[in-house]
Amino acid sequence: MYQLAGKRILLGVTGGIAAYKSAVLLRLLRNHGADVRVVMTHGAMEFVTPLTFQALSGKPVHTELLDLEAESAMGHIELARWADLVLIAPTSANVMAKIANGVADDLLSTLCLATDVPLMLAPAMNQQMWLNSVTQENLEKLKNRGLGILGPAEGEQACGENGPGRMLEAEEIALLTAKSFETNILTGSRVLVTAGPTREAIDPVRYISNRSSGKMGYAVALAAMEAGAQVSLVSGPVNLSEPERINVTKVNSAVEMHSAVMQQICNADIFISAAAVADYSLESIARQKIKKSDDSLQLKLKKNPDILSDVSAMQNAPFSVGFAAETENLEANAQSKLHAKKLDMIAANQVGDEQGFDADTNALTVYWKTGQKQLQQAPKTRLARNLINLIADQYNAKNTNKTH
């Protein structure tokens, strides 16, 4: 069983009889949780209509380079920024040649130049076209650039010939697509992540909280799982589905989150504190609903335990990563938190003015004792994978230094 929950896949469909298999592929990708948008070449539309893919995806199909309905009429830029992965199935010999040689004369080929996400190609063509030396030269170029090549398979072809050039079956392509997200850079590691807000009760019907949606923390947990780690997630109240293959503990208050973390922390190699934990809670919670009476109401607050500080202060503390959501002085505040709490890394982001909270995209600046790196604005799912790559680099380097 594989899953593609939350993955944004741009499915490119090019001209060839195998285009009918792409409809099955689209359905499989969606059934396993992927959000899919489709780009078709003019050649593809000779075999399958855009309406087919629109009906299966529930979204408009993109066919034109200059789309007047897109922002600034630049649909290729929008789609390039949106995607986590570009999958072209089938990939014709013509489109292989375009990508290999940097030709950008339609929406799909232009988009391939405009994106910085992985590209995967599922070739489909006549066996003689596949074996042609020019196609094989283009294939080597693509492999050398790190593009994923899925197939082709061998067998009977629509032209009546037999040999290599058949597009892989949709089920196999979907499985290979899911596996492409699995990096194994944290294989064998145990990761504990916190996510979401906490709720501090005022009375039986009211509470103090914040605007955290939990999206970033959940994305980090999924990215760590894809990296091969055994992942546990302690989550405040959120409107998100529980991720598969991750042990989830649900809590409400900061005290409950502190207790859940401390019960599990001894089994963690890496602790990532992505939750927006309330700094204060009510000193006394009213047993009954507080009735409106005076023009003002005073609430006495007490300081909550600092989960991240308590973890990083442990004698055998795990590799500890904090988050800093700031409205001003981003670098200064993040660096101060990094050193004061003796963290290994901290990921800082600007919040306020519709940034950070609730949004599906974000940007981070990650700091550690000897360096920093800017992670540009991107969907939180992609941002989380980039962050996990950085964490794995620093975590593995620290463990290597310990053994020497």
Contents of the next structure:
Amino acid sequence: MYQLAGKRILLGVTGGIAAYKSAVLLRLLRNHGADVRVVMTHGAMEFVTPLTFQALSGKPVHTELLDLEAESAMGHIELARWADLVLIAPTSANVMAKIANGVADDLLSTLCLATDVPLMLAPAMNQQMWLNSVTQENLEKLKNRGLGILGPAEGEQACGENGPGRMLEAEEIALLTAKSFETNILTGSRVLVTAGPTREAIDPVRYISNRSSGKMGYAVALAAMEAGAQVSLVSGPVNLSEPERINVTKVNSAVEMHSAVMQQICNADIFISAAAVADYSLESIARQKIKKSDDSLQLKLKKNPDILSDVSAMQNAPFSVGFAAETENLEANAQSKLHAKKLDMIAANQVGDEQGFDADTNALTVYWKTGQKQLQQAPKTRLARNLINLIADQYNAKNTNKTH
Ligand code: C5P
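After the form predicted on its own, can we look at the form predicted together with cytidine-5'-monophosphate?
Entire complex below, previous chain first.
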């Protein structure tokens, strides 16, 4: 379930005997790398205590909509924005009805209205309640709105009856949750991504670098893989763990990154250059540690190769996507890079004032020849998925045009 790594899942627990299974579900999601926060309804707290979920999630459990202390720690709107997915397991008939009809009278139902991320429900209720035409109407409404409905299973129920309404087992819910992150929009394509900073050595112990954390590039690589692509990543030095199923080449300098990219580029259909490559490196690297002697020290720099420009200038160049981190004139600079570097697409973001580099969230404006799209402030993982959707749209459109 590699798709769960780094995913932010808001687990809603509602009032039903199946609530105890959610404790197992929470552990499974976390074991597979998901970051989980739990929201419980008052009904759920009649069955399981918040302490259980707090101990298992390692995070405070959210139960109240209008609680000053809780709101100041992480308010309901923040919680709604934080999540990549809202999963409600078990979902009672009551909560299904509330979500189907837009009722927002407690924390969980309000969150469901306030979020724009996918919602998945694992219903659990007595079979008569499930078969009731009102519940079935609500189910249709929810399905038509595109919500994911997991189960329910059929079988013996806690109330002694037999029929549909049992919550799916935790393992099955975790698996379906993981699968929901797969889109297949890039199935069959090969994607090469660069990420992180480069380090340009000054002497054996010093270097010039920048504040890039690699988070955006790694998130893009992961999102491309979840979209079905075969992904390779050329990474500068970062403090991130290597994603499973992605072929990672580690480099230090811009020149090393350039040669690693050039070696792999003929196997790529799409090149996404998210690395913050140093523009300059030392003309000569001192062999020994430079001694502190004079009052000032001059370093002579030479221009590094522009990896992205070299790729996009190739005959049969892959679909090339650049990033533009700008402190001013975002649109003008991004548009001129799009043309100057002959790119298919560029993702521009404002940096500086603690924005952009090293943060977990970001906002992007994406430009291509015939359009542009604003991707609102969001966790980099979600932003990366939205960016991959845009890239896939434009890449698939370009390929369709070529074949016609
Ligand atoms: O020209 P500028 O450095 O602002 O362009 C940014 C884009 O170019 C990014 O996508 C970055 O990864 C790429 N780049 C590169 N090689 C360089 C400098 C930038 O691939 N030497």
